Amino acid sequence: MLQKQNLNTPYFMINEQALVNNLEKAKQLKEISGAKLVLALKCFSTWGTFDTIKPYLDGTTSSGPYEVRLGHEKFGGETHAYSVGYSHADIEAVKPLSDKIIFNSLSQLNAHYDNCKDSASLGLRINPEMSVAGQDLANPARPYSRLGVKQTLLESTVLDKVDGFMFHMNCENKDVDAFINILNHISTTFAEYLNKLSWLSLGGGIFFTYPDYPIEKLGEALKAFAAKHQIQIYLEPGEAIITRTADLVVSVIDIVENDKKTAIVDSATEAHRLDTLIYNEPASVKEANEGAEHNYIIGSCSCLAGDQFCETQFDKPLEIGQKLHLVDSAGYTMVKLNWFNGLKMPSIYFEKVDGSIEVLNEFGYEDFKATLGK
């Protein structure tokens, strides 16, 4: 049996019990609201965990052809296909695998309609021109957004081609009242369409697994909306399902000093935790104690000068060889891993409820080489 103390860093450790805890909240939301939930593979596609997730959710939603295929093959249930832009080859790939195909624009819908109309239930992404997103980079309703169709461009004839709409306008939204405000806006602004559609996806980014989140209030709001418009609601959770379920475990390999001490670890934000760099959101370290005596920058081993995980404090000086746990490292990490600097790719492990550790993947030089040529 694998033992944590014998595992070589860097690696991701996914905790099954923490995953189940989130999934139980998803189950509660489904029971209250009547909504169906499909896992957003753009956030988390680690299919070795799907046997744990499948009993709780209704399927998967995707942002590209490979995710569609993975969801169809490894998850089952409903397979929703969405893309900002489908090529003809993309459509041919996803058409036989998808229960729903959602288009980003009217031009895409019109271009592919005849080819898809008998293969799946078709949908259209709508821009509600309202959102709850903390950063402009992730705001789908930002000015000049390419994501979805504005209400002023819609005509009732679109209902001859689609069965559903998709709205996505949240990003880690912990405020149920802010979501309900947008829900009311959608209900009023798009009523003439909603009352004739059979399904509606409200996207992801609703952080209903956040501690003390009022799941009952969210569930009742969704239930009332569905009853008002006689429509099946879908949610597309990603981060909500896997938040606080995994650590990226690294080792201190050097400590350097230039006015401040930097503990260099055997990982990198640009290669292994890219959103830390993109969104300038510092990682949290399990072993740290904010405000304690010993201050360190946790720096990566890449050559990018600004590549660091965070700056934080510890009760004791760090030592070379010491392991650190970068917590909450499941979402948008494993799906974004890359080979920058030829760094060792983190292994992926799954700690089961019974305490055993399952190897989901380990990577080596041949994997690195294979990405760059035959």
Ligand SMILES: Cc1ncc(COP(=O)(O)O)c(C=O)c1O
Second form
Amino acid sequence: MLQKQNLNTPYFMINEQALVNNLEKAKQLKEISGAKLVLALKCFSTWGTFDTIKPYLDGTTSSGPYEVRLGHEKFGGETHAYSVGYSHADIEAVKPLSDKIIFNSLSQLNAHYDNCKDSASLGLRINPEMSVAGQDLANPARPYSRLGVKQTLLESTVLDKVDGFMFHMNCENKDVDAFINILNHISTTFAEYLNKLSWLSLGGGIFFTYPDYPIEKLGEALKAFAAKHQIQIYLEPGEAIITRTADLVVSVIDIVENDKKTAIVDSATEAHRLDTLIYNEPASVKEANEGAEHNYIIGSCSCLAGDQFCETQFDKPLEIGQKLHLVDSAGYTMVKLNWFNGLKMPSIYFEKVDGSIEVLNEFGYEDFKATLGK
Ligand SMILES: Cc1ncc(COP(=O)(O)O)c(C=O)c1O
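Output the structure of the form predicted in complex with this ligand; the preceding block shows the form predicted on its own.
Every component of the complex follows; first up is the chain already shown.
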């Protein structure tokens, strides 16, 4: 049996019990609201964990053709296909695998309608021009947004072609009242459509697994909306399902000093935890004790000058060889891994409820080489 202390860093360790804890909240939300939940594969596609997730959710949703195929092959249930832009070849690939195909624009809907209309239930992404997103980069309602059709461009003839709408306008929204506010806006602004559609997806970004989130209030609001418009609601959670379920475990390789001490670890945000860099959101280290005596920048092994995980404090000086756990590392990490600098790719392990550790993948030089040529 694999022992944690014998594993080589860097690696992701996904914790099944933490995943089940989140999934139990998802189950509660489904029971109260009547909504169906499909996992957003863009956030988390580590399919070796899907047997744990499947009993709780209704299927998957996707943002590109390969995610559609993965959802269909490895998860099952309902497969929703969405893409910002489908080519004809993409549509040919996703058509046989999808229960729902959601288009991002009227031009995409019109271009592919004849080809898809008999294969799947079709939908259209709408831009509600309202959102809760901490950063402009992740805000679908930002000026000139290309994501979804605005109300002013809609015509009732669209109802001849689609059975459903998809809205996605939240990013890590922990505020149930802010969400209900958008829900009310959608209900009022799009009532003439909603009353005739059979399904509505409200996207992801609702942080219903955050500690003390009022799940009942959210569930009741969704239930009331569904009853009012006689519509089946879907949610597309990603982060909410896998939040706080995985650590990225790294080792201290070197400690350098230039006015401040930097502990260089055997990983890089740019390659293994990209959103730390993109959104400038520092990682948290399990071993740290904020405000303690020994301050360190946790620096990456990449060549990028500003590539660091965080700056934090420890009770004792760090030592070379010591392992550090970068917590909450499941979402938008493994799906964005890349081989920049030819760094060692983190292995992926799954710590099961019974304490055993399953190897989901380990990578080597041949994998790096294969991404760049045959
Ligand atoms: C259309 C759509 N659905 C679902 C999600 C998942 O969001 P989250 O992981 O924040 O729940 C996203 C994230 O960008 C999205 O764009």
